[in-house]
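The form predicted on its own is given below as one chain in structure tokens.
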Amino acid sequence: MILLNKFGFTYLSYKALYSFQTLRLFILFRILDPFMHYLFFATLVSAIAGPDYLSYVVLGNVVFYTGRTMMINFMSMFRGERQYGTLELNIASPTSTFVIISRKAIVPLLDGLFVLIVGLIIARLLFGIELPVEQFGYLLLLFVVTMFSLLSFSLLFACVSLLFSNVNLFLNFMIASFQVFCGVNFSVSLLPGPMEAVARVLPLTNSIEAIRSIYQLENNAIRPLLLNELMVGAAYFIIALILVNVMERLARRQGALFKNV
């Protein structure tokens, strides 16, 4: 009965917050849209730097698009709660706010995992990027670590977005920052020192370098990269946990959530 309630809660959250509830919309948003994104950067880099650089850019964009999807999902979840007034009800609920958010995070997490897997399939079938079979174990580990890191950052990102009246502006700024600082289309080692230091504490940077190393496009050690990504994800998770608790206490004390800035 407890499991039934948990899954029912997750299903209701999906029906309430996700717009693509039909197969046609799902294919459009989760297969065609990422395909066009990869195709755009693949053709662009082929025209500028030649086809040898194509695999490097496509794999970087597969991981980036996964992160972008999860950030949008979490922000939409919080924005919907805020818009329809249910966020305050979550705070007032006897159940911990973090537990409620964690249950609702199941769907965005599965959605992001689906986008990542479909992206790698598109990379294999349409761009001819073959996965080295001997590295399959590292790829599974990359899935777990990257999903945890993205989940932690997206949770923090969604909480911080409550501070802004125009959350779309905040979202676009973060997406653009990730595309520049995380080494999606070029190595972060090309960035100036301070900017590279910023890139190293963002959740996608190590994962992108790790997946390129798994596909043998770079010669970096895979385990340290995955460990760094795990530590970055753990740091964001702890910060998000603290922020949610602070938000809950302030809301109970003041009778309102954060004010817009």
Contents of the next structure:
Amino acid sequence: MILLNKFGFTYLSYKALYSFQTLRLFILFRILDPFMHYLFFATLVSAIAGPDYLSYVVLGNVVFYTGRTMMINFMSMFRGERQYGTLELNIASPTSTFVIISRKAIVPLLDGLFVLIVGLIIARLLFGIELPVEQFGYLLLLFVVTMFSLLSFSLLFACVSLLFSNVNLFLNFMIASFQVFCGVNFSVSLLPGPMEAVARVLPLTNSIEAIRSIYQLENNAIRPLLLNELMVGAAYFIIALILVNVMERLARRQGALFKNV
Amino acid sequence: MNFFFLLVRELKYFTNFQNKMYQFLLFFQPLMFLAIVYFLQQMRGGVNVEKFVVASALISMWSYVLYSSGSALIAQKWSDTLKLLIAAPVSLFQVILTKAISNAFIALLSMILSFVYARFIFQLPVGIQDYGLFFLSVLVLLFSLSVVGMILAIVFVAFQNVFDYQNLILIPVLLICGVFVPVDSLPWVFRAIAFVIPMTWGIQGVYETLALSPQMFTTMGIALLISVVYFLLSVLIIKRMEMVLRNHGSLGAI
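Having seen the form predicted on its own, can you show the form predicted in complex with the partner chain?
Let us now look at the entire complex, which starts with that chain.
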């Protein structure tokens, strides 16, 4: 019964807030749209830097698109709650706000994981990027670490997005910044010093370098990169946890949460 | 007179800083693409950067026209003001035309911004050898974009679901129209599609003007010719649309 309640909550949250309810839309936006995205950047980068960089760019964009999906999902979740006036109810509920958010996070997490796996399958089937079978252990570890760091950042990102009156502009700006700062299309070592320092504390940067190393497109040590990504994820997780608690306290004290927006 | 009044109102509305939806497309997106071009050209020497600076501008122009013109009429339908447009003293054709023209001119603003960013922020060469010819080719491209904008407005309002697929249209058109890879190098199916899109010729005209190719006037001529054909076709469809709206009070019949 407890399990049913827990999963029922996640399912209800999915039905209420998730935008792709039909299989047709799901296929279009979770398979065709990412494919178009990879194709676009593969063409752009191949045209400028040469076809040798195709695998490099496609893998970078597979991880980037996963991050993008999770950020959009989380932000839509918070925006939906805010739009329908149920954000405050989460805080008033006897269940801890963090537990509520965690249960809701299962859907974006599974969605992100699906996008990542489909991305790697597209990379194999349509771009001919061989899956490194011998590195399968590292690939699994990458899935876990990347999902954790993206989940943590997306949670923080969604909390911060509540401060903005126009969340779409904030979302687009963040996504565009990630495209430049996280080494999606080119190595972060090309960025000037301070920009590279920023890139190193963003999620995705280490994961992108790790996936390229797993696919033997770069020669970096995989374990330190995954460890860095894990630490970056843990840092964002702690900040997000603090932010959720602060939001909760403020909401309880003031009886409202960003009601003026 | 109404036409110019509408045009000015449209331009003011979309360049309004309160209109946050388009701020990203106009101001931030060119920065992102130019940053990618800037760092990528460092990876490989001897890149024709000028072409990719123009390509960045073209991406922004097309995105803007797709989102603004594409949603021009459907937004009226959603806010239930489409019927008011039919009762207005100006024809539906004039309304759509002003929207398409104003959006194409704002797309030009995006191109100019891209060049300013390229020159002063990224120190990338824009590579225009003959400004007069380049401006002429951009005017032809703007005409093509206006016509494509009119068609998008019609298609999106007639088939509601198309709006869901706006993101899916953005990239294939950029790839097919030869923004990065020349149309001639595409498989014949895509080449055939590309040649009937007015923007393909407009974009090719811009690139040929940059290289001062002897074929540039022919390309611009073809761009104008194809655009005029689409323009006449869209006039007919809009007239028919207006008639259906007047007779049935809705657009479901299209």
